[in-house]
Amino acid sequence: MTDSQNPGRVAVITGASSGIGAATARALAADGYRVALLARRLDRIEALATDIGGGAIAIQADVTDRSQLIAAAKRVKDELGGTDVLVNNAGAMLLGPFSSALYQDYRTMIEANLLGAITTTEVFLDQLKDGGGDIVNLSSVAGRTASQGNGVYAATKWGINGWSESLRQELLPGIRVTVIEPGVVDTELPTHITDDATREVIQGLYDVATVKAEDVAEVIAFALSRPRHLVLNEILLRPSDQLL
């Protein structure tokens, strides 16, 4: 896709400081979008915005803080004219056995993965409704299949899937809703796991079977590039050698 095919289109991407978020920002910028990069780590998104160019802006915002999201939405409106695409990518994968020792990890995942996406969408929805837009929600294979040690993470992703389907129906016909469900992706998520034994097991899995963040970003860009009369509502992707 060339720049002329997306004149003035604006994409807001949460969790844009690394991984799928950063890769998606690059992919959409290459497709002619002006991108607003939202993340907590301001230094990273400022560097990414400078590297991307083309009117990209960096906005420090935590998706668990509604006041920061409101301020971010105002900046996007004032500086870029509004939002055409929202990519809800921010999240955490703090796996481990279900116990009180990981209580804070569970709370972090619920607030970031599920409530963060819901709140971000609520705050940006009026902008998306101006002429129609796209919402892309990052779920996971874990939104379809739960296993030992990922119960709360899976619960957040199952929640994303259910909420997205309801949202899809409610926002017809003007706004398209797409859910992306990746398997193992080469990102920094495993390094954040606080349970040592779980982190070692998961890192071993990631060392064997992964797709690149850029692969997921290409899929997102492809879904967004479809003509407005067509929507790819749900996309499941895995490394070719991932079993579950």
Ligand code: NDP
Given for the second form:
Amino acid sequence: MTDSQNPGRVAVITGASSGIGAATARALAADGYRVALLARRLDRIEALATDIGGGAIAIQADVTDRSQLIAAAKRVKDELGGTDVLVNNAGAMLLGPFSSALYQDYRTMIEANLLGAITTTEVFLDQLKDGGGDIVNLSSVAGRTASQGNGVYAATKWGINGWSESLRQELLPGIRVTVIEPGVVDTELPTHITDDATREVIQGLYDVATVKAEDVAEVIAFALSRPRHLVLNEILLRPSDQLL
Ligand code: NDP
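Rather than the form predicted on its own that you just supplied, could I have the structure of the form predicted in complex with the ligand?
Every component of the complex follows; first up is the chain already shown.
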């Protein structure tokens, strides 16, 4: 797509400092969107915004802090004029066997993956209502299945799927809702796992991951590029050789 197809449209991407979020920011900028990059690591999103150019802005914001999201929304409104696309991508995957040792990880995932997406949407919704908008929620294969050791992560992604379906019904036809459910994608996601044994096993899977963040970004950009009378509500994508 050429940038003439999205003149002036604005995309807000959470978790834009790495992985799928950063790749999505690049893909949408290439499609002509002006992008607002949100994350906690300001140095990374500032460097990315500079690299992308074209009016991209970096806004330090923790999705677990509603006041930071309100401030971010105000900046987007003031500096970019509003929001057309919101990509709820920020998240953590802190896997491990269910035990009290990981109680803080459970809270982190629920607050970032689920409550973070809900709060970001609640805060940006008024801007999205200004025109035909889009909400893209990053779920996961773990939003459709569950397995030993991923219970709370799966709970956050099942939560995203349930909430997204309700949101879809409430917001149609003016705002489209799309859920993206990737399998293993080569990003830094597993490096944050605190349970050493689990991190080692999961990192092994990611070390040979064939699907790249750019592959997912391309799918997101494709979904957004569909004509307004059509919406891709749910997209499940895996590496061709991923069993579960
Ligand atoms: P990364 O770890 O590369 O990216 C996660 C992003 O989320 C980072 O930019 C991080 O930024 C941000 N983030 C985490 N916590 C917060 C927070 N509290 N506030 C703001 N930003 C936060 O992983 P991926 O790119 O792989 O993950 C992106 C999304 O895709 C996640 O929701 C993940 O669950 C989902 N996903 C990933 C899959 C994979 O295999 N990679 C598969 C299925 C789904 P910072 O630390 O700077 O704040």
